[in-house]
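Presented as structure tokens, the chain that follows is alone, the form predicted alone.
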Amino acid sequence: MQIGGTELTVERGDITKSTTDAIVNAANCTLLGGGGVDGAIHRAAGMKLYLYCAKLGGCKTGEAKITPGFNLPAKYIIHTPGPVWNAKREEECDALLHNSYFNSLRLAEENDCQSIAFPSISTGIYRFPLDRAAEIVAKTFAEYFQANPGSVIKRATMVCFDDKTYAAYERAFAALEARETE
């Protein structure tokens, strides 16, 4: 689907192989690597990423920091710690997840990235409900690209590691497209 001049897509694959200008890392607050997509990105990018991140002083949940891509095909890695899901703090978790995506888009824009690939942030070991996260992402993308119709970002892709995640983002983007064309 298209919002402004930006194409929004969902694909199944390995984000470490994305040939976009930037990929987003579902980081932890230390930025020093971890499990899941964070560990995969750190392993693929190589030790220089760890050494670079060690100098950044971490990153707060919902914020974002950028590094070179090192051994990855992407020019940049945008690191953003998503929230750990807590049902007693739903609204706060929703806001923090929105901020992770929004701030990553803003940082990509500031660094002239024409393409960006995202994983499903916080839906793995941080247990954020998948369908809820996908809906927040669709709304965040719509908000960002409607507010920035001349965005330098021409393609934003959700790269989903498994079929369940892919299906959730497909549904959320289809619902967004239906709302946009009403």
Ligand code: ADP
Contents of the next structure:
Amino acid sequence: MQIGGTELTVERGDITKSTTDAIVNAANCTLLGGGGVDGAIHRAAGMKLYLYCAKLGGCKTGEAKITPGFNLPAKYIIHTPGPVWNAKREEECDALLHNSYFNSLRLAEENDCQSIAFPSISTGIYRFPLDRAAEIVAKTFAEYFQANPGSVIKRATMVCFDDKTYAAYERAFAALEARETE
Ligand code: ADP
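Switch from the form predicted alone to the form predicted together with the named molecule and give that structure.
Every chain and every other molecule in the complex is listed next, the one we just looked at coming first.
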């Protein structure tokens, strides 16, 4: 679907192979690598990424920091720690997940990225409920690109590693499109 001048898409695949200007990493607060997509990105980008990240002094949940892509096809990696799901603090978790996407988009914009690929932040090891996350992502993209119709970002893609994740983002983006065309 299209919002302003930006195409929003959902794909299945491995984000380390994405050829977008920027890919986003579902990092942890140390920025030194971990499991899941974070481990895959660090392995594919190489040791130089680790050495670069070691100088960044970590990152708070919901904030974002940018590095070169090193051995990846992507020019940049935007690292953002999403929230660890806590059912006793649902609203705080929702706000932090929103911040991770919003701040990543802002940083991509500041660095002139025309395309950006996101993994499904927080829905793996961090256990954020998938459909709830997908809805927050759709809303955050709508909010960001409606406010920035002249964004330099021409394509924002969710790169989903499995069928269940792909289906959840497809549903959330279809619901957004239906709302947009009402
Ligand atoms: P978090 O700790 O933020 O929950 P995870 O890496 O555990 O992050 O999971 C986030 C999502 O990333 C999950 O849907 C997982 O299946 C997915 N994932 C894992 N490896 C890759 C990859 N190479 N490309 C894209 N998505 C991936």
